[in-house]
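This document opens with one chain alone, in structure tokens, the form predicted alone.
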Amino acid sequence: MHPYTLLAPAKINLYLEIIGDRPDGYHELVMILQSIDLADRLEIRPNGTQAFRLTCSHPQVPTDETNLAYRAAQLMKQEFREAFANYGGVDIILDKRIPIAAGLAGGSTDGAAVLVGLNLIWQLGLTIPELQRLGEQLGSDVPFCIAGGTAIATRRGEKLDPIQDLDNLWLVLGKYHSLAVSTPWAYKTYRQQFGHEYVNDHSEIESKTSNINSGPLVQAIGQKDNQKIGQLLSNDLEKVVLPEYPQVAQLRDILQQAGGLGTMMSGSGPTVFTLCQSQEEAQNIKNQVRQTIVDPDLELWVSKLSNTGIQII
């Protein structure tokens, strides 16, 4: 057995539509998810014991069972008891580069990386679809994070249909370090305010979810029509997050005014991004926003869209 080092990319939403309620308490969603090359780095190392030990470079990241990376290891132990008995536990060393509580699936992608790493170390031979089914038990974003790229996500986000990869664009991302938005709060508030618009008929839900495959944004992605892609960005959760968090709304406005193809909040926020044609354009927008918002709490990154999920280094 030897250690593995893996890159775990963040993801953004290019599209997020809330259709209605599900019997399990979650929402029926239609999303287009996209990997970016801003990534955490994990080393997974056999430790010769019967324990999992998680350490992290970021002091605010928990290292117990509340961390999805730790929970992923426990899940693998439960599902593959014989392999755990044969190979034992691992040390998980997490170099946290994705901002926390940012709506970028940072926890989910770490959990995905642990599933991939233990599959290799324990020589289980699991396929990507098999790993994704395991990932569903950890969270809705984990299956996407395993494979990455560009995909339509439906149901509560776990049913994935890969589409043509969109990896030719750059983006600038902004987030206030001290600001977090609760995802459960965002969805609960949306339900309270817009639940009267929900679709409840099963056939209508099926129609809405199938229509996204031939929708304008998917067509624009297929045609690599960057201008159109930027114009068609859409996120229902902006309707509740932006009025409640004026800092996020202001950041979105300033990013949008600075140029680029299109600007939107990712997921439940508070991260906002602008798509750009080039690295140079993204860097220029980043510099312009930095000059406009002189606040050390504001973090800005330049990244690129990616067509990969968990990568072995």
Second form
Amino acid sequence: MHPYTLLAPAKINLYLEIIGDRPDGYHELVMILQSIDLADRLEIRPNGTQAFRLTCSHPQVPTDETNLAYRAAQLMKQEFREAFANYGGVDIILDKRIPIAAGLAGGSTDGAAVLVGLNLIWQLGLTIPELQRLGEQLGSDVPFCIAGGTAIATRRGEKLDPIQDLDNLWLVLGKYHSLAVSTPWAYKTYRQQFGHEYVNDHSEIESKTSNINSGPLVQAIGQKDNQKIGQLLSNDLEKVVLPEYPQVAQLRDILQQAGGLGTMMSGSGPTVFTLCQSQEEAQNIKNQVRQTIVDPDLELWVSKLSNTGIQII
Ligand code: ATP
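To test you: the structure above is the form predicted alone. What is the structure of the form predicted in complex with adenosine-5'-triphosphate (ATP)?
So here's everything in the complex, that chain up top.
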């Protein structure tokens, strides 16, 4: 039994459409998810005890049972009692590089990494689809984070259809360090404001969901038409987050004016990104935005789209 180090990439939403309510209280969604190479790093070490111990480099990330990495370990223990009895607990050392509560699935990807890591350490031999089914119990973004790449995600986001990879584009990400948006708040507010537009009929939900496959953005991705991809980025949650957070709306405008293929908020925000053709273009846009917004609270990253989920290094 040896330790493993894993990279857990963040995701962005190229597309997020809210279709309606679900009987379980969640929303019916149609999304296009994309991995990026901004990633947390997790070291998972067998510790010879009957406990899981989590430490994190970021002071604001909880290290108790509310952390998704910890919850993933508990889930594995519950599902594979014999393996836990044989191999024991692990120390999880989380080097947090993905900003928190940022709409980048930072917690979900850590949970995904622990599922992958314990599968190796406990020699369970689970396949990716089997790990993804376990991941659904932790959160709707976890199954995507396991396999990564580019995928259509429907239902709560857990039903995945991988599509043509988009791995040669770059992006600039911007987020105010001290600003966090609660995902439950964003969906609740959306329901209050736009719930009257929801589709309730099951067959209409099915047809809206399947339309995405033949829709213009999926076509543009298939054709690698980068200009079109940039123009077709879309996120329904912008309708509630941008009016509530004018700072995010302003950052979005400034990023958009600085160039690139297209600008959009990721997930429930507040991270905003601009897709770019090259690293040089992304770096130029980052520099321009840095000059326009002179605020030390603003964090900017240049990153690349990635075609992988959890990686063992
Ligand atoms: P999503 O895009 O899936 O909505 P997010 O990127 O907006 O997620 P996270 O970074 O996952 O949000 O964090 C949301 C909250 O979850 C944090 O405020 C934190 O308290 C809690 N949390 C639990 N586990 C983690 C983790 N491993 N990393 C970061 N936050 C975590």
